[in-house]
Amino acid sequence: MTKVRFAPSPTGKLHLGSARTAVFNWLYARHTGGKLVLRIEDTDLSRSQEIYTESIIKDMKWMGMDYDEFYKQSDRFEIYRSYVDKLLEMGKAYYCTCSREDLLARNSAKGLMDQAAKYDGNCRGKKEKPAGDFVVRLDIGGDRDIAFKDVVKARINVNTKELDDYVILKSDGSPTYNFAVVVDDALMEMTHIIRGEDHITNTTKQIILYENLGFTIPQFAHLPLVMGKDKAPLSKRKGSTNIEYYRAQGILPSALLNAIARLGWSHGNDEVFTMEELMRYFDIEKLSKSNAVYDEEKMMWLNGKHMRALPLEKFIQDFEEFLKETNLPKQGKMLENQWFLMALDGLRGRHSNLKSLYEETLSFAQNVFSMDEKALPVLEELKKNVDIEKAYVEVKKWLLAMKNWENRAEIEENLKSTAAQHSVKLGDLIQRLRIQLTGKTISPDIILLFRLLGEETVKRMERP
């Protein structure tokens, strides 16, 4: 059975880089009908916060992504011990008293001025725990390619002699990143690790702790960068690529999903999909080798796609997320459960995200009016022509008598017949009234203008 896990810090919010990789990571385990571990990787004591963990467990679950075991590896220090231990009996590990000035200092001696020098391995054999501070590093051994096959890179080989003993516990008594992933990687009994580029020498440096510890090798997929059209790399340091900026701005969850998805996976040429879609064409034979570039307007189209497509119900239910996670209030004729489903409904396939949506629903709800300067003109026009203002007339006659607002094809009707009685297009009608109910030369489908605004409408056509 497939097993794959999303390891991120909670050092910061969840980004798009990180957040790719847990749906890469989902998207294979539900293709394969596997399971996917969530791990804190929260080692780093001075930077993890669980605010953050929480912050991410909270994306994730208002993306869809769930998942089928946890962990934090705080919570698995003795666990990490006792495998340290074990190093230092078969001699594979050893204590290291070397401050950072000491290896400065040797390497200062031989003319190596690179403050990220490699260890020199000048503890290396110690066996008995010291009385003071220490750290315990891995010996690596001698000089020899380290091979293994990836997904997406192919065969890749790394000699040891670009690595050095590396720590694997820290001298609070923590254990190192690379230390502690292959300890849970093998407990847990990943078959796969999926996970970005910039893993690829640590890779390297878990392999020989695998061998050494006797562990199964599990297949990688070392995944090419995520760009911003910049072409650099996304960082979770820049506000507007975590999800939770996202989800304020108005992306539906379905959208990002498959925003995210499309970074560096494709289907043919498909590039809108649902979640069960994602579910049933994702494979990592189909991972991309080049890097992807995120845009950000691709991102407000497919979420425009997705608001169009999602049956009513559950576009309402996000609608509803959405005000409820950016505060953002129901007023005036919102507030009455049939207008509302009605004005979204009929004006969400003219918005790419519900934030711009919620602002038109409200400015309906609350009767809001102001004429743009540059309808201004086109009204005045229009209204020079005679048969125009005639016809103008008899449909606000028509719409004082109207006793039912919801027959489209009565209305739908009297409009052209009242355009064809007075020898006028039809379409100048229409722009004639849409400049006078909303003060705009481009407005909603005039007859869903009429059911929005109700009563309103005649009040505003009586208007000077």
Ligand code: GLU
The other form holds:
Amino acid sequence: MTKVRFAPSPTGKLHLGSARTAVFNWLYARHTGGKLVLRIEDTDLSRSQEIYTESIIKDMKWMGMDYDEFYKQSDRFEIYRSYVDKLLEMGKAYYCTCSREDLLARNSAKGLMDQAAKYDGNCRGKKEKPAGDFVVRLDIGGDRDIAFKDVVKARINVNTKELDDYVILKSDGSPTYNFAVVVDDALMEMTHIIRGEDHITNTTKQIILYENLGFTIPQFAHLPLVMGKDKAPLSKRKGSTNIEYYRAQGILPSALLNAIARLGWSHGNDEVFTMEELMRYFDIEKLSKSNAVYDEEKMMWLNGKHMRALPLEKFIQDFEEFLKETNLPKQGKMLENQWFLMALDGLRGRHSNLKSLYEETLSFAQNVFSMDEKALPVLEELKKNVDIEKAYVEVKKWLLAMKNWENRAEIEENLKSTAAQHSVKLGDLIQRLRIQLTGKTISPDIILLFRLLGEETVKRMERP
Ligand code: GLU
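Just the form predicted alone so far, so send over the form predicted together with the named molecule.
Below is the whole assembly, all chains and molecules, this chain first.
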């Protein structure tokens, strides 16, 4: 069975780049009927914060990503220690008491300025636990090629000359990332490691550990970077690439999931996917080898598509969550459930984010009216046409007489026949009504307008 993991370090909020790693792992687990582990990599105690763990979990949940097992590395220090001891006993690791200054001085004496911090193996073989401060280093052995097959990049080959005896246990007793990650990936029985290609050098280091500890090496899939449209890596930018930012901007979770899934994966020429479709189609065989480009406009376009396509019930649920999250209050007619559902369903197709949908809905809910400067002369011109005015009065009459405005076809038919009777263009009659009702030349369709305004329709029609 497939087992994969998302292993964020809780040192900041979830941004698009790491969310992409989460999405790919989650989709692969769901596609294969396997398991996803969420592992919080908080071994760096000074940089890790609980609030980030909470916000990462919140963001994953919001996007609909669940997980099957949960771990925090800070709960597992004893396990890591036991594997450090094992390597020390095997002679594959050693104590090291070199200070950074000593190492730099030795390296510069040898003329190795460009590799200033590369460890020279000075303490190799030290078995006695030192009394003072020490770290434990892995003995990576002699020069050789470490090769592995990568799902995305094919074969990767690195000579150990490029590496050094790296630290596995720090002087404060905490394990390093490269050590804890191997112990965990092996003990948690990962079958695939899907992560950013910025980890390729780490993978080589980690393979030496797998070999030394006799662990089974999983399959690796290194994902190409996510770039902005300006071709700069997205991870280098701040703020606007947090998941939290998109949530506050009124992006739907399903649209964000869709946009993120397309960062380095494709399914023919398809762009719009529901969550179920992503789970069905996603496969690591179809990962792209070249860098992914994130395009904000496309994200907005996708959001508009999802706003239209979601089942109304789910859409309302997401909209309510958005209001709660952003502290936007329901006001006026928004508090009447039936009106609220009708308004959102009618208006959602006109917007590409929930924020602007809220603003338009609110203006109808609160009966806000103001005449646009550009609309006024158009209205004055239409009013000069006596036939249009007669038809207009007629519309008011039958609207007043009509008991319910639920029947679209009936209203549409009435509008058409009123225009015909008075020999005026239907478009002119509608425009006359539209400007009178909204003060604008562009608005939602006229029948929806009647329903949004309700009793206010006739009141506005009676204004001069
Ligand atoms: N904690 C590491 C990171 O956030 C995880 C890398 C990995 O997936 O191995 O970059």
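Note that the structure is a prediction, hence the values are computed from the model and not measured. Positions refer to the first chain, counted from 1.
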- Please look at the two rigid parts the chain moves as between these two forms and answer whether L437 and E297 share one? no
